[in-house]
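Starting off, we have a lone chain in the form predicted alone, written out as structure tokens.
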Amino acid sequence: MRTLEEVRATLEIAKLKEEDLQKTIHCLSFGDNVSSADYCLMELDDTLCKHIEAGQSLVIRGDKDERAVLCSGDNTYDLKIADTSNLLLFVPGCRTPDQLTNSQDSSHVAHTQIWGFCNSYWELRKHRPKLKKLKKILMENPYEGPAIRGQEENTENRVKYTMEDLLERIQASEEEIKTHLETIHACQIDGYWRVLDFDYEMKLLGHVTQLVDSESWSFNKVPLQNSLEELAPLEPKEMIEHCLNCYGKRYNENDKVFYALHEDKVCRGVALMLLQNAVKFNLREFQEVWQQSVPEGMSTRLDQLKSVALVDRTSRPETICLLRVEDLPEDTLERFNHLFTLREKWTEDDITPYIQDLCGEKQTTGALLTKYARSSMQNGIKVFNSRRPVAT
């Protein structure tokens, strides 16, 4: 280990003045068996630092065939290795200049041991959660309703997932997973998360809307307790309440629970039911059947179908078909390639619902279109097509 005299000799050779330096001089030395593989560094922003300081944890998630992501309680981050030309040293107990004082009368040497070193670190970038897999694995075993009396639900060779299982499989934070479970109308049954079979979900919605009609209730004031009592002979109360949560907003009035059914959600559900078995539907005929199929007093509008159905105004007659954003690729380039195989040219209004979810933090759909598409004018309307040839 160096002595103060040896340090002063080194300063003289380097032509540095001792009075220009801190009184505490760190003398670094490598410990035994130090290796660059012993430690990894990760750069955290203020939010994640406070998250760690509060005693919370960060989790790295991903299957063997997936690129790892890091998750906090409510956000997902991409992990990327960043190389640095400077050697980064791990020195426990080392104090920075702002932590030192010059209260000592003379210089002194502090011997500090290096525990490890590294020439790269993990760089984090906030990223969209990868949630498509969530519905995919839950759809392996959709809930089709209670078993017929005397029979049990056939779950042989079918996997069911708890929240802990989903956290192991899905590359997203727990908060993001919970939000998406709500979006896809999943519910907990016997401790497992399940998505409802679409036909069964529509059956539940039909029971609710028919009850509202028969009782002459307002769609904005559907009493929970009365609904459960009236429909209990047909379906489990938990499923009726789940349906009301999916298609309405819960509120309390005079110590009673009511639901205001959401017109757009109900109309959207009915439209999906009509479109699911048709490749294409004559638009005018579809609009007539759709309006006749929704509960009396509700009005259908095409803007209720953004991101789930695509209208073709160029065909004769005009048509509409099912195209759900949740069925499209999660990768941005793959998404654009797929969209341009479906249609060569898109207006901004048509394509926006199908790329909105790709936008990162502070990113706009306009920026995505500039990067992945080429614009041109067609009959006075701006349209977008692929920047490269796309196989059809």
The other form holds:
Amino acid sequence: MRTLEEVRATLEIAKLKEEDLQKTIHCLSFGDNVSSADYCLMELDDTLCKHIEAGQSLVIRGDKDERAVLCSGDNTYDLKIADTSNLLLFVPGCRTPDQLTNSQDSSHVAHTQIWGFCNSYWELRKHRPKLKKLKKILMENPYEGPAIRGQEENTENRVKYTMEDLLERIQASEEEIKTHLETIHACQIDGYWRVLDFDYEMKLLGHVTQLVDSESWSFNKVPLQNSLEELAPLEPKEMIEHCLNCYGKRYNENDKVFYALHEDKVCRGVALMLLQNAVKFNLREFQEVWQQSVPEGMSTRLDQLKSVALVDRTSRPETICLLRVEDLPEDTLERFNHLFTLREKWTEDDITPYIQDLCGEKQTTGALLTKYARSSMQNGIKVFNSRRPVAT
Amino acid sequence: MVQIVVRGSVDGSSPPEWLLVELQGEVITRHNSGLAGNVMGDLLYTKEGVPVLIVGHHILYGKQVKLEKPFAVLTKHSSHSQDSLGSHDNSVITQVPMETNQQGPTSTSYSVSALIKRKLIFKTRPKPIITNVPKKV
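Show the form predicted in complex with the partner chain, please, because up to now only the form predicted alone has appeared in this conversation.
Now the complete complex, all chains and molecules, led by this one.
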């Protein structure tokens, strides 16, 4: 171990004057077990830093074919290794000038160990979680309604997933998974998360809306108890309640539970049901049938169908077809290619609902369009097309 | 899918803060004997707080910088020593040499050993220390 005399000798050779220096001199040496493999560095953002300071844990999730991501309780980050040409040394015991007390009168040596070193670190980038897989795996075994009396539910042997199973398979945080389950109207049946078969979900919605009409209830005040009683002969109570939760907002009044049906969600559901049955519809005919099919008092509007249906105003007659953003590729470039294959030129209004979910933090759809598309003017309107030749 | 836990602290406390020293280039030992156990050099501060590093025959001037993005120092723990998971920078991520048979005994985990919020960075060209100055005749 170096002594103060040896250090002083070095200072003299280096032409440094002791009186110009602070009193503590750190003599750095490598620990006995030091190597680059024991430690690694991970860059943090403010949120994660606070997370770690609170002692919380994180999870790295990755499949063989997928890149690894880091998940906190409610966020997902892409993991990438960044190399630096510099050497990074970890010195736990080293003090900086503001931490030195300088109370001693004379210089002294502080023997400090370097515990590890590396020249690369993990970079994190907040990432929209990869949730498309969630609906895909749940759709392997959608819930079609209760088993017909006398028959076992014929899905006994098909895979069902609990939350733990989902966490094992989906590269996202638990919070993000829970939010998405709500979005896709999944529900827990016997402890397993299930999505409803679309026809079954529409059947449930149909029961509810028909009941509201026949009882002449305001769609803002649908009584839970009465609904369950009236519809019990047709469907399990849990399913009726689940339908009300998906399409309405629950509230209490005078100790009774009511639901305010959400006009936009109901109209959208009915539209989906109508659009499922054909490739394209005559727009005007569709709008008439659609308005007639929704509960009394609700108004249909085309903007309720943003990101689920596409209107073609250039064809004669004008048409509308089903196009759901959740059915489109998750990767940004693939998404744009797909959209441009469906239609050569898009207005910003038409394309925005189909690229909104691609935006990273602080990114706008405008920025995405600038990067992935080329703009031009057509009949005085700005339109976007592909940057590269795409077969239509 | 592989799930690897990065453990925080057992009691919810914040990990300790370490200092990072960043140097350009590599540090090699004179006799290529490996770094472990060897002295690296002396770190001093001028009265103005400028860090100075003397390594071998070189003197380097640096500065103290607050990191824009703090680092977490992760320590790897393998519960299985015979699996060669490779050095840390190609384990875990993408091209995974990891065993994915989840029930197997190879489970890797990480724990956060420390946080780094500041560093001393030495970017200037090291100046050689001349030990023998020829005397003027």
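Just so you know, these numbers come straight off a predicted model, no measurement behind them. Here, rigid core means the biggest group of C-alpha atoms that superpose within 1.5 Å across both forms. Numbering follows the first chain given and starts at 1.
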After fitting the core, residue 382 CA displacement of 2 Å or more between these two forms: no
CA of residue 111, rigid core aligned, shift of 2 Å or more between these two forms: yes
After fitting the core, residue 27 CA displacement of 2 Å or more between these two forms: yes
Residue 9: CA movement between these two forms [superposed on rigid core, Å]: 3.9
